[in-house]
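Just one chain follows, in the form predicted on its own, and it is written as structure tokens.
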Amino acid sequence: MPDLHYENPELSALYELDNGWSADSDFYLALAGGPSTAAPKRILDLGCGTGLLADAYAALGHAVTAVDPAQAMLDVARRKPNGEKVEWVQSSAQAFRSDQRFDLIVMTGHAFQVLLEDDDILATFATMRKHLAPGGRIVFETRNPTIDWRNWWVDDIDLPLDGMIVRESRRFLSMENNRMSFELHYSFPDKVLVSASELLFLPRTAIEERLTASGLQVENVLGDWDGRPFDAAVSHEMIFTVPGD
């Protein structure tokens, strides 16, 4: 199930507030080209979310499937000013299915790690595998887990909503096995909202092995959206590209 703060359509609303366009969303947008009325990319967006770049490949002329399985957050979505340019599916990516194939498959803002379990992450990348076009290509990323990530995990921030200000507080309480559990408080002037969430940060070796495992092979892994490549010691992503027959 989603987490609370996909979920609930207070805080699904407050999403892009602190997710909103950056670096990531660039590099993402460039995977797929410019304007391309002509031929026009078949994209595939994992784990959507709000839509933020879901709708940015329709307003440039990409056929969009976009799949989240949080109501909340395609609610949000469909409301996107190419939002009825869009194919919105309610679905997890392991469960995921389509006669469509797909030139590019992207699963963004760290979706990836929320897949805690081996077989939800050899589920989706079967999904990406059945779906990837002749020559297409899959690109997702996943935090280094080499970071210590404890440091960088804790914070707040006031939120601007229809006239009122919600603080969100991210707070980290463990990393056991790999895994990050932590949550995230939202105070509104009359309650207080928590989300509670894990998140997986495997290394590159244990991904590659199941993309591996899955039929898919690495092409390239980068370590920041400015196209560096990984090192393991500094960079805090790590960004695999995959291609497809």
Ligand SMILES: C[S@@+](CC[C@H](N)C(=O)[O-])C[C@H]1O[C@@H](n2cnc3c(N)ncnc32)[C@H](O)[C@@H]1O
The other form holds:
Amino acid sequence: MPDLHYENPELSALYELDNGWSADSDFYLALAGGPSTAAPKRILDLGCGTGLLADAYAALGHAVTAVDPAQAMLDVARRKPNGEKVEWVQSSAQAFRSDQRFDLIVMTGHAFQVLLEDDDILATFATMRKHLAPGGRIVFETRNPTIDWRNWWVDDIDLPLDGMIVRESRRFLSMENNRMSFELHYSFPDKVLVSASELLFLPRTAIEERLTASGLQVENVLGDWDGRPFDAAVSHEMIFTVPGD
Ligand SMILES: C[S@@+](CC[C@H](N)C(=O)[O-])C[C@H]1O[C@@H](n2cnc3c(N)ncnc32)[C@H](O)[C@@H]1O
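Could you switch over to the form predicted in complex with the named molecule, since the one displayed so far is the form predicted on its own?
Below: every chain and molecule of the assembly, starting with the one above.
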């Protein structure tokens, strides 16, 4: 079950105020190439959320299938300018199945970290492998667990929506076995909604082991959206690129 902040329409409406277009979006968009009337790519976006990136791929003429289990996130996504050009599918990454094969498979916005159990990770890698076209590429990222995320993250942020301010406050609960538990408190003028969350912070080697066990090989691990290599001591991101056969 996705977290409340993905499932609740009042909270999915706030998502892009805190998670708008940024350097990671530029990075993922560039992977597909430019305006593509000559050679549109087939793109699978797993954990697409509110569809910011899927919409941008579709605007360039690519054929996009975008998958998310949270109805409220998909409802926002469908209203995007190019929403009618995207195939939206309500499903987890683990369970998604299609007869289509894709040139590019992405999992962005650290959606990979919502996969808490080994079985979920392996099932997601199986989905990726099964749907990758020959010569295609899988790209996803996760946060580097050596960074002190608890102190790095901003605790409170004010989100303006429809003439009101909603305060989002992060309450750290624990970090055990690479698993961070925290709550997001959303203070509306008339109520507070609390979303309990867990994210998994796996080290690079653990992810590489699971990719290998899934029949996938890492091509490259980048440490930032500017393309610099991953450095476990300082990089915030671990961006994995995995080629197809
Ligand atoms: C942090 S958001 C990222 C959304 C989007 N990719 C982005 O970059 O903004 C994580 C998304 O993963 C979705 N999600 C939760 N469980 C999932 C699963 N098992 N498979 C795929 N997506 C999942 C959530 O519903 C949410 O939309």
